[in-house]
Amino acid sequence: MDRRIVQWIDRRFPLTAFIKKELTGYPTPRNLTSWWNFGFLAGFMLVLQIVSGIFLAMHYKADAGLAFDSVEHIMREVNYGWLIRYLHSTGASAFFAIVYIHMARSLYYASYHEPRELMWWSGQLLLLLLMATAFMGYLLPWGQMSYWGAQVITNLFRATPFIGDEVVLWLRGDFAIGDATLTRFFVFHFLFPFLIFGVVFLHLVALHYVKSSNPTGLELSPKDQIPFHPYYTIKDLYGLGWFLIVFCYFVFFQPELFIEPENNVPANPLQTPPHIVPEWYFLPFTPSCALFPTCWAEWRP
């Protein structure tokens, strides 16, 4: 029965030949290391963080003053919410540690050289797309941390030359971070990881085209190529069982870790917390604030 499918099918649809192509007969160079495990682990992620972000879409509340309510609703109330919600947020750090090191793999093997100069810049624009996700998720449990964060990062759009104020209102969607900007935020953080999801497929696309780079980074005759498949497959799961021992750890003994204390008390525009920080991962692109975290407090009313 499963063969008959199959073969009805593929006189419609080439599944079997893409399989055996792209997935299980993909040449593949023989020497590559643990550190080429980090691209599939980052696609893991991301649809551990679709699945678990449409699950807390369903009980969330877009809304100022149900927002807080609603992220302790699922806490408290939901079946396995707890989990759920400290998946995405744990797994939002996990994420970017993986990314990161993923790039920073591609710097040191100069992976971005000819002909890979699309798949680089393909993979800075996931990253900024991952940023600007990120920061807008931020907001959503609307707590102290969460508001004034948003207050910090959005007034720095002001410095855009002649239209930063344009910016920081659009961005906003009001002239105060308030239900306006919750609202679209929401919105654009549930929207994104579906764009990520497309430019990830075209990363892929560009990296099936052009092969895989290699830590020599000669090209290999396809005498020094072994198929994907299970190769590679098994070299991919054992790196995922040995990621999910040290994420679970996070996620069921230090889940409040990466969540700052004042995010678990509600937004109040009228009292600022005694210090502003933003998450770790955005802590290379603040160097000043990395070293120096009391400058976010500047922002004072």
Given for the second form:
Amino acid sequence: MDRRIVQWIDRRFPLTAFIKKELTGYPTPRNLTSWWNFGFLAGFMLVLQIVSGIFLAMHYKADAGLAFDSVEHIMREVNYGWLIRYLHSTGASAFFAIVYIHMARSLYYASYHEPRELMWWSGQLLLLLLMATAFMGYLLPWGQMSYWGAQVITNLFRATPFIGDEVVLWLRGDFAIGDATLTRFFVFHFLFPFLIFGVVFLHLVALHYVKSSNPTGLELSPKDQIPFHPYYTIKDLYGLGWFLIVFCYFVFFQPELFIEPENNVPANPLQTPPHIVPEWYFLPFTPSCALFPTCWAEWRP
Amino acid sequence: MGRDPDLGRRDFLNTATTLVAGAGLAAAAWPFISSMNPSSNVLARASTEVDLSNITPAEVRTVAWQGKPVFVFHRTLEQIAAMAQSLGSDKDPEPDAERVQRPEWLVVIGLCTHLGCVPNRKPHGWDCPCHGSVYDNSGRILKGPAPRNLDLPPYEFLAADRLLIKKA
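Form predicted alone done; form predicted in complex with the partner chain now:
All chains and molecules follow, beginning with the one already shown.
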């Protein structure tokens, strides 16, 4: 860019200073392994999910009578609709896989230790928001799995002390999962990623204050730090290349692996499918569903 | 300090990597851009078939074609004769014979060429309610702000009484 334009901006906005502080001059441990790639990859997945989601929303209808058919319309009639939908549905799985690896790295290398506790806790908040977003997005295709998954999870709130029934009714806006539930889930599914974006920003503000952890678990001296750019921009992009190879294999060759066959049957409030299974990324939490209502049962008057 | 002998090689690798990444990004953007174009079910509705058998002489039938009104005008012999004698106005002179495939059937897109309102039927042709453009019975502009005659859609006669207004 013309130096005069940059100087004009720099007098009014710290553009060059920001790039120097947070990118070209940002000190990063020189011994980071590929396990430190996954934060960047999670950020990439967030952007990919938002972009593909916006393009899906241009063709999707959040109406109980139209939702299922509008997804088929996307799959069959919209140009590259199949690709955008498979990017989004496979992307959900990829996002969770990346986030779980990111968390496993933090646990294994004790990245959450002082002074990075808030990295961990803002990450926990991000995980909760991600789970809520994924759960509400799963209702939108309005298939059998969508419907009964939402039925089971909203029923968990029946465990709320004293007012469980009222809370569930309020969440659904109907006596069962219905049109009102679908429309509000669509609204929140659209909104939450932008909340996630905001919390990711806080996550990064904290990161750039406490700096990255590293595999030794020690705080490195300045001579063991290298600038983020070009060393880690190129390493992150290199990792992205490998990730995209794996991701695209699933998108193009195994996209239905992450879509239950039963979800290609339109939602039927009068018939539960014989086998209800959550998405793989919710499996660790599934057993707690069996426990949840009973722990609180005695609270009900 | 001499020039680093590796520098040319590095520049080449940098440029090549950037170009490949840019091409990949452009290729990845295409499906998203393309998804905003009309989908196949919309394209399937891009042509309209009209049954002409029940359009009486001097009647104008307005049919929808690609979401736009098309005037199918069954002209009488007097109307045809009157139109054959003029070229419309100086603004967009055009012989009537070049605006029709069969003189008794005038097929024009019913959107004023000024700003796209639907002109109203009058004995002399059409008047646009928005800014007063006046068209004759050949759909030619006579006066008013419209810059040219009413546009002609692509069409063909499948039979004596069946008209197909086609994709462009």
